[in-house]
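In structure tokens, one chain follows: the form predicted on its own.
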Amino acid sequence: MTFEWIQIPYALLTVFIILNYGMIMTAIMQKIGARVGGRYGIPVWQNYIDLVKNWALRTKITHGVMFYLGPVFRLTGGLGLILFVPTIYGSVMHQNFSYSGDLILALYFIFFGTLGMALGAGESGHPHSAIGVSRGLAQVTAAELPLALAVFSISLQYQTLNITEIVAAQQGSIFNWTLFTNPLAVIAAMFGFVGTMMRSPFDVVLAPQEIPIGPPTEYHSAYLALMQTNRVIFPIAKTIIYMNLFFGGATGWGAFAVKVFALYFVTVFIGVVHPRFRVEQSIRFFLKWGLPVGILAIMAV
């Protein structure tokens, strides 16, 4: 796809589309794991004050610079996948900066947040730091391996790098969805899901059983807002990604709001159920078992 200006201010409006959504979402998601655990929750309108407030703070502590360009790659992290991906098949408003070979950028740009992270919290000056950092990052990597594999199953199998044509190629009836015609790379790559959206049992870093929670008790003021920002914009990013390789992507905002409502609450259902998991036990399960699928995945096409 070539470049034009005009594309600009649609890939803002697709940003702020997704922005609103995965804060009004995100708010819903929060509000069922409260009520499984007999709690009311919090309202749907508070992800919002809490934005507008971290965001109207200001901080006079000073740490290294990359302690503060943490966030900030963060954030690119989950903007960089909204703007390089295609959110809505065939419409020229939402097909973003889409081009060929975008399938290799956007599994760059999931990656490319948590490496941010680490340096930051290399710089925070907190003497457990390295113990997030070898957390996230032992994760991540394991849970990427069958979502690695996955995308190389699909990419031979459709003969294409480009995320625009392989949506395309499962256009037609529900039955040309990948679900379908790559199971085995399906589930390999929900292996991969589930555990790179830092949700229960695979919320190693964060660990919200344990006081402190990670980043954000390191992060504060707009720096917080930032991380919040992303918290709400990168789950939405991934489930695009995996919406449009595995699951027909979406020729509508109502199908997207379906689409991605489903996957996420996978997440969050598993999160309700099960308690989290350690270290170990995170990285033995993807070695274990997504990464055999993903071998398989491969092997059958």
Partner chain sequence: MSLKDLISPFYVWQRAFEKPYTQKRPIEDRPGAPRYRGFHMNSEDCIGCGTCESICQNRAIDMVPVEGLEQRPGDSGLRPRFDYGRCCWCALCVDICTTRSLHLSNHYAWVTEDPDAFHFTAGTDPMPWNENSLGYRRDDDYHLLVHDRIEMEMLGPDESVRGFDEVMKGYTEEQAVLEADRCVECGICVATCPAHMSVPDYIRSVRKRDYETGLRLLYETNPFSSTCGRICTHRCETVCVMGYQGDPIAIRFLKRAIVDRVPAERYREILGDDVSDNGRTVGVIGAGPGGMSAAYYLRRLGYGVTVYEAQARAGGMLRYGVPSYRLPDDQLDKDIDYIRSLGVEVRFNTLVGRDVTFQSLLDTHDAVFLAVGLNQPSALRINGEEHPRVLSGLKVLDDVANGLDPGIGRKVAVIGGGNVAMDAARVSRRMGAEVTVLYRRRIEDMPADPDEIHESQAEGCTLVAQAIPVEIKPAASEAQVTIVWGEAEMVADDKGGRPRPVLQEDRMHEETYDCVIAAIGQGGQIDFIPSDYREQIEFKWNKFVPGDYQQTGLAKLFVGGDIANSRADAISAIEDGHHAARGIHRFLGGSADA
Given for the second form:
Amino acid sequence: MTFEWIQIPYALLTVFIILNYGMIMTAIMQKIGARVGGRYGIPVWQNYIDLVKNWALRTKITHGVMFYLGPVFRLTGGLGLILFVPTIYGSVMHQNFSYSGDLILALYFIFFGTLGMALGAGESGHPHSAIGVSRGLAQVTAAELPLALAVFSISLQYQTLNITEIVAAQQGSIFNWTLFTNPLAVIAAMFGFVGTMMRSPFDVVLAPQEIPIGPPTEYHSAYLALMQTNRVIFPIAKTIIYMNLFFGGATGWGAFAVKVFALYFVTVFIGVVHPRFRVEQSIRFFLKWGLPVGILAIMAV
Amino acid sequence: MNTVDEILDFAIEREQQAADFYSSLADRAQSAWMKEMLLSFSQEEMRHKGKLKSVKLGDRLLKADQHVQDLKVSDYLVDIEPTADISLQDALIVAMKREKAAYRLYSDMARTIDDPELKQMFLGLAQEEAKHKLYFEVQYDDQIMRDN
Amino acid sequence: MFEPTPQVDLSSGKYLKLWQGPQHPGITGNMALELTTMGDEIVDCKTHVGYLHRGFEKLMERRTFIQNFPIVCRIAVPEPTFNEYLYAAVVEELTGIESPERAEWIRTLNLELMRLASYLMWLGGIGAAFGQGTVYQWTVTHRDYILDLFEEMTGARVYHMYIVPGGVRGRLPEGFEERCNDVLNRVEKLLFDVEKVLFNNFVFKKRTKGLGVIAPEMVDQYGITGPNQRAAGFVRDLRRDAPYLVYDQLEFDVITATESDAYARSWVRYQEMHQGIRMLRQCLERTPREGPFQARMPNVLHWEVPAGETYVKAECTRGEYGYYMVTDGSEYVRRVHVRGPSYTHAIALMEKLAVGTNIADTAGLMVSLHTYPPEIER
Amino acid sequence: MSTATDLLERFGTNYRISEVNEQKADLTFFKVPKDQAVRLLRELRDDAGYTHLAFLTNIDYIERGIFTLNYMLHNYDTRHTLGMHVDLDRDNAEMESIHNMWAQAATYQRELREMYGIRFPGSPRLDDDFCLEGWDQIPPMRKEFDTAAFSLARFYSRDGRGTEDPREHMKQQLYPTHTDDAPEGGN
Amino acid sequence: MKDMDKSFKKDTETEFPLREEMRPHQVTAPDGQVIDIDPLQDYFCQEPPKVHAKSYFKIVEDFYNWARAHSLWILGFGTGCGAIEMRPLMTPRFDAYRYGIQWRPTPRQANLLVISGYLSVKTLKRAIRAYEQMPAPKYVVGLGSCTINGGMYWDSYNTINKFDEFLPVDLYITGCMPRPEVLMAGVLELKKKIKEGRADGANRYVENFEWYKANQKRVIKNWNMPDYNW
Amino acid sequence: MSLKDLISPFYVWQRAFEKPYTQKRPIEDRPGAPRYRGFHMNSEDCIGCGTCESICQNRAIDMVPVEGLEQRPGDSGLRPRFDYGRCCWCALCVDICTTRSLHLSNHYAWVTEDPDAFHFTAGTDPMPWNENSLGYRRDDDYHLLVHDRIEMEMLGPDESVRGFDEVMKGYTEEQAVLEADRCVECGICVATCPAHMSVPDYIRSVRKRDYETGLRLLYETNPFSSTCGRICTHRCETVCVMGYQGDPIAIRFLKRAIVDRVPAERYREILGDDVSDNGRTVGVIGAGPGGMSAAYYLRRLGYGVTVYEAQARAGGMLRYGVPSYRLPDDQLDKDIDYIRSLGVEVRFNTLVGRDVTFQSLLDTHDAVFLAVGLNQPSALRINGEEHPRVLSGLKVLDDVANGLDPGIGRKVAVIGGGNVAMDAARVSRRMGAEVTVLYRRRIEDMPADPDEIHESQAEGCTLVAQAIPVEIKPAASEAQVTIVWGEAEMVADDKGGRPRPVLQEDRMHEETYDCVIAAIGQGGQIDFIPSDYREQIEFKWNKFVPGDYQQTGLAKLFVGGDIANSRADAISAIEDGHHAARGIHRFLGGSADA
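What about the form predicted together with its partner chain, after the form predicted on its own?
Expanding to the full complex; the earlier chain stays at the top.
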């Protein structure tokens, strides 16, 4: 497959759809969580209003160039992730540039956003940001370790790093999904998934009770809006990768919506009922439970 | 007395007499404040006279339909002969009795007369006198019967 | 015991000065912790208070005895009733007024309800401090149900101003018993859920076990009282040791634990909530429905309390709460000192326990000590 | 014989104990001179079982020119509380610190330093701000400090208030004194 | 240490000239007292705030105001008693999230400062700092009697009486303490005000900046803050 | 970490399927509880006593005048105005409210942009919650004030009828302090007291057991404190705010509690009455309370005072009209002797007009104060009045006071309902007679003290209300008399005065008594004033109408007492005397503040 200009507007359309989907889905997730707490929660369109409001705030205080670039990097990470994985398998419009990207690139983008954030937050000079960033980096690294092993495992299994091909290999029957063909790898990967979605018990990066809100402490108005945008795109992009790698991808928007929702819900399901790990506890948790499973997965293959 | 005006003139004359009576009594009174007192009675009568005059001129009307309370204070009190050293209590009794007599007079006249207009006039005058009597009765009640 | 703080050379770059509060979600109320950290580890902690200082003790010196009654409840915001009771008790002791039995029962009911409400708030706090927001949602709501009961009984949700010197301000409303029982049942059901989600949660256990251990010998040195003391293995409870009100007629257990860490303290409090419900049920059953609820009082507008001094204490949710009052026979009090347990727990003890823990644990540690800044500063 | 009298008899030989007041069965107040106070405290804590320092506070007797410190000690075994009074000179209030005996005493001493201006040499962080910040007046808990006047002078009160005394108001309305239309001089 | 040689000392004043408003100057307090102000030390945001103009198009401004009204992020700063009634507000019983209200733990992301009750001088300083750190447009709600006229602490030596002298207040809620419902009613009222475009406290603060600063300085005598901005 | 720990948290997901706790519309659906302490309401019962203001520890309440409110004694015309920038809703004001007019509604929402808006006068300003029926009310069994009067030891009716011992024993010190403690010190009574005594202040001095200050306060306005402490008509107590829910403060007896505890010998030292003559003299006609009061205050200002008294002893109506079981002679003497001890000269048995002329008084003194009182009993003016067994009440009392036997017999009818009538009845009762009191109006209309009415009833006097004597007839026996009386119906007075009785001729009664004591009122006697002066002096009915400072048109003549006011009690006479003394002082060139 080769690059064509028409793919750029197609990709933008994909991003737009994902953005809106993410907005509404995260709101629904919040409502579900609120329901467990016994309340109704925010209106589903609340995220849009917040976004508009933050764009409309007038005061902008900057702490330097990196402070400004932080959210941009972060958004780039999210967007890049989407652009180089096929959102809808087999769709011309929504396969993005997936033919040119592979898993390594995707993993890089996952990390890229975090790093950008780290730089920006570090620039803000707020100690809570700094602590949050150091925690974030440590935890993400630890959480990605099982994921990396799982990725390694399935790349051995499918003999490719190209996501499109991996998805293709899972088509046909539900039992072709990696979930069933290589369950150990999926379990290992899910450790990484849960660990990087910033939900308890692994939300020590934001940890409102400890370091008020972590890295974004100093971010406000348009910067914050940018981060909010990212915060709906990035988890979905990550979820898409998991969906593609382990759950057979999506061949239509319907399957996409259901699978992303289900995967995302896993984190909510765990998060709502658990307190938060301390950072070294979560690292230890990943090393103790995630790592062996990942190694087992490789061994199994 | 066959016309309204005549009746009124008669009544006015009576008020004038009453006023004269009190002022002459005041002239003879020994006590300083009884002079004052009796003069004020006299003035009260002159006020009544003025009122009747204005009725005669048509400035105001006498109302006959209104009920005037009769406290009956004077009914059981003894008759007093006005003297020079009359006391306040006695002066009030005299005044009450005089007004009562006037009331009787007009009431009787009203009873004997057939002409409804005149009858109305007499009743009105009787009413006036009843009011005057009530005034003195109330004063008696307040000033003399303070503890009773 | 006082130990000199290690001299920290901030310019060395190894250390980071970190302020938690006063505007910080992890701090209970409005106070600040000045942490010196090395990495995530705290090497020095200093408590800063005074953000809520209103000078109550000064204000009370210039108000008459009845005028002090509405003001004392403001001293500890989440738990005003104990102040009301203690103030009433201290004045009653100095004047020799005895509140009637019915009032004593109603007061006990009131105090135990307050204790339950306060514990519910704390339960939410400990959940939230460790990132379990759901528990917080539940408990604050159930506390609100108790506040509804208070509103019905006393006329206000938070500052009840119900226990006056001499008795209480009104009788229990009609049908209060059923509604109260209903709320108690709901709270009890909730407590079992909380046990499932919080106390039986491996993450929570991991976080709290071994956190902030109070050695038994520290208890007297630091003046630690209440559940914090009982979690260290001491069987001391003023309700049993020096019974006031009608506690000698109620059945309840003194809950203790031995581990003396954050989990043990939480568990002691959790069980005390069950004991509270048990006591409340007894109160509801046995509170007299007839009889006076106020002693004969002098004219309160110029109420002269005889000269004297005394100290009255009670077991509040956090420990020994006491009022020390000195009077000189005038219409005004000479001196009041309010002894709140948070005073030692949040300052000396917190400063000691925080050293060596993780930044992430300070909030949880504070909540596990159950401190309220307003009663420190008064 | 009560615990308190027993105890005071035990220490009475070595210490000048005065003004013993048995307030109730489990609470006794007494007074010792300043120079013996800390020694007695230590003895009470170590030998007599009064291990719990409930609080330390101060009473201002401005008319007598003294501060009276009150150490409230509790014995968990006998469930008895002792209030130990120590008189200080009000103008030059200084007291030996007991931060080495109870950890929370340092905090109380900080508070007393700030609120009354009593010095406790050696007590840690004694001169740091405790509750107040930027305080530029005399220590606020001292009796001569008028908090209402201070509050009105510094924080102001909202305008639009004004009250009338019913008695004075009725006087003006119902029986005002006649000053303008009084009788003229007669001679 | 030996005094530095004058020739090595840079003339920072000419090299980096201070803007006029940043130089130390004097303002007159409402009570006539003249107060020295050193902006570099006294202002929490290192420069005086600026008046923020409205959008050029009314419809855009209205749209923005609508969004602002429906997305009120409260700074989680409980300054006094009232904070305890703000918890029920954010929890299931009253669930203010339904109205687009959220807690924000950092002033940078909040646009509503609820002063929940009395303010001691020490807290006032932090509240001012929090307020100045909040991005405009920002709103202040005074909760409880204490913010109006001192409340029951009217004679306390450590609590202020008239909050509106120190920060521009958009709305007062009376009560001691106000029930969560009233707070909710207050927020709904504030929404109305924002939608109508009348909630311009931030601009009022800028326009009367000197007056506010003079008032603040009258009360707050110690302007040193722990080192960084939270 | 057990498996249970891993799984059990997920159990609570079941809560997701339960109905949320959220109130959909909390503002509308959650009104305050029935006992909720919301915003203030005030009913029309408020009298503006300001007790709420004095208990408010937040200074949140101002007492402010309200437009369109009728100013009357017993109502200060002020109403509480609340500052919700101060209020803390403790509801102490509700608890202490003396009339129970103040309530709290269960309305609790008030949100405004304007911080100055939170002021309102409860009950008067239109507020949305004015009609609320729920909200905090004071519980009936809950009191912050003491509503029951402290009982005073007094002779029981059985004992009291046996002699002329004083009935009221007076408060002991403890009782007095307790009674004084009930006072809320609002000051409503001051306006009602004719002498405007500083009632709350001296009550406070009783509470503080500071009788010297108390005495000084008493003597500022009333030199007959010992007397007034016993027989004052205590108008103050009728408006006392404590009377709205309980018994009014026993103000009269608290006054007595002060004087009872200060020996007469120390008066001069305590009051500091150092008299220095200023060379002017004032004549006072009548040594009753008015005259002696004027004499006291004038003497204190340094005037030479000569009192002309027709009787042999001073005290006027207090001496001859008030029986000794109400006012023992020694107590009256205590007051009068103190006044005389300052150098006031009293010429007894000196009747102006007979022994000296009025003109000579005017000539010898710089000013004259006239307070002869009402000493002429009004006649019944009904048929048969001349019967020898018809006695006047005043005469009976006079005789008893002078130790004479009035000769009333065993069965007595007293006509009248004033204090004289009551005293006559009770005196007769003490002399062993069976007493019936005939009164034209209802018992509640009686001008006598309620205490006297009750005590006389307790002592066995029969009160027959609405009985109008119509005729007196000789009885079969020479020593007896028959009275004819008719029942009365009350009719309302158009002008709002007390209802007036109307005789019902069809319901007449006849009864025979040993004597009939007429005590229907009194008139005055001022014939000694030459008629030349009458132009200058203003009268109304049988009384003087004094100008400011009790001055008459005759500049040197000041009048006071019963002859110059319509209130007819001792305290009014005392005030007149005081007022006149000030007026005379001004008139003679001094300052009116003295």
